[in-house]
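This document starts with one chain, in the form predicted on its own, laid out as structure tokens.
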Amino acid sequence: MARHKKKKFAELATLANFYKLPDYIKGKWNAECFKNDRPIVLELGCGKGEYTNKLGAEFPDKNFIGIDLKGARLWRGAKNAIASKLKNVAFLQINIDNIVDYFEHEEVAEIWIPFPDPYPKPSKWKKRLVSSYYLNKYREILKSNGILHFKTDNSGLFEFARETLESEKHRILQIADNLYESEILDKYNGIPTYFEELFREKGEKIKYIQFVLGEG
């Protein structure tokens, strides 16, 4: 491992709002974490925190937990919370398979997936963080009508989320096929991820879907 790396490392575990593979947090995250009783929110695959943070930053009367696996990347978002104030906002260092040990039962009240990987072979399905095996991880941590955000330009799989969504019954609130030319644009969808800004600028259309999960 490269010594910056190392570096990044020793200094994220002594950072006070990241937690990896953390067994006591549970059910704990606004008593142990936050100190308030404010809605969670969660951001699947955060990588290096921008859009967490912006979050964050926004609105002050929730909670953001940004997610990944990636130590390097959640250093910098960490770094950066700190450096702003921000102190409604953590990181988790964890894989999403795992999620469900790390949150009870309806202490999360939404869920934003922007920009998943879209596995586009089909033997991989399962992979994407809008499948069937995801959506059931999510509906046992969510609070009752809790609300989930999906973000993509990738038009294979914004179509399987679609179905997906419509084939189990799930409740879609919001849809577009193009965010930024639609009547749904509001100040919390319109929050640019750093990949969904590299993204436009090359033309491409960005995709929301707003959802609550059925009952399963």
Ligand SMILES: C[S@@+](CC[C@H](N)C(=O)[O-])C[C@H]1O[C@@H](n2cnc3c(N)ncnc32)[C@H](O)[C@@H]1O
Second form
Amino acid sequence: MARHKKKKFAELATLANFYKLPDYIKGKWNAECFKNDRPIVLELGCGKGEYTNKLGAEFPDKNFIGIDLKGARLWRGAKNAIASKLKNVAFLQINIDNIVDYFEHEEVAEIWIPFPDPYPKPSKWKKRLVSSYYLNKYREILKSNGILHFKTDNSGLFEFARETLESEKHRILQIADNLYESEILDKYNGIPTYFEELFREKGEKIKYIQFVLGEG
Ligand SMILES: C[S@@+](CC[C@H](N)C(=O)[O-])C[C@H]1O[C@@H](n2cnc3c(N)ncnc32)[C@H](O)[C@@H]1O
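I've shown you the form predicted on its own. Could you give me the structure of the form predicted in complex with this ligand?
Below, the chain from earlier opens the complete complex, with every other chain and molecule after it.
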């Protein structure tokens, strides 16, 4: 491993807002980490945490946890949150496949899934973060009627999400195939993520779905 990465990982382990595979925190995020009772909002696949940190700064009445596999990316997010004195932001290094091991039933109020990897090969459908495989995991940790937000630039992934939600009787609350030209654009869904800014600069249309999970 390169020396600069080793240094980052050593520092990461010491940051108070960073958690790697914590085996004690399921059901205790508010008590152990945030020390308050505010609603918990997740960003799945947060990369360097730009969006998690923006949400934390904009909405001090909620707690935000950015989740990613990659420690070097989370290091950047955690350092920026500390520099900005964001007490309502934390970062968790896990594989989202194992998310039910880290959150209790009904512990999470809301989930953002911005610009997940599209996995275009049909054989890889299960890996898409809006597949029924993942939606069933989210149901285990979300409060009833907890809201999910999904954004993508990818038309194939957008159609896959829409078809999955419709065929499995989940409830779509808002949908736009071009968010920035739509009437549903507001001060929450209009906060761009890092990838969103890149795609908008290239002229890509941003697609958005807000939904609630059905009974299953
Ligand atoms: C395309 S980036 C999106 C970053 C950010 N949400 C944005 O919109 O700017 C996708 C991120 O998801 C992470 N990721 C993909 N699959 C994951 C998994 N199963 N568990 C945890 N993180 C994952 C990747 O490491 C990557 O940082």
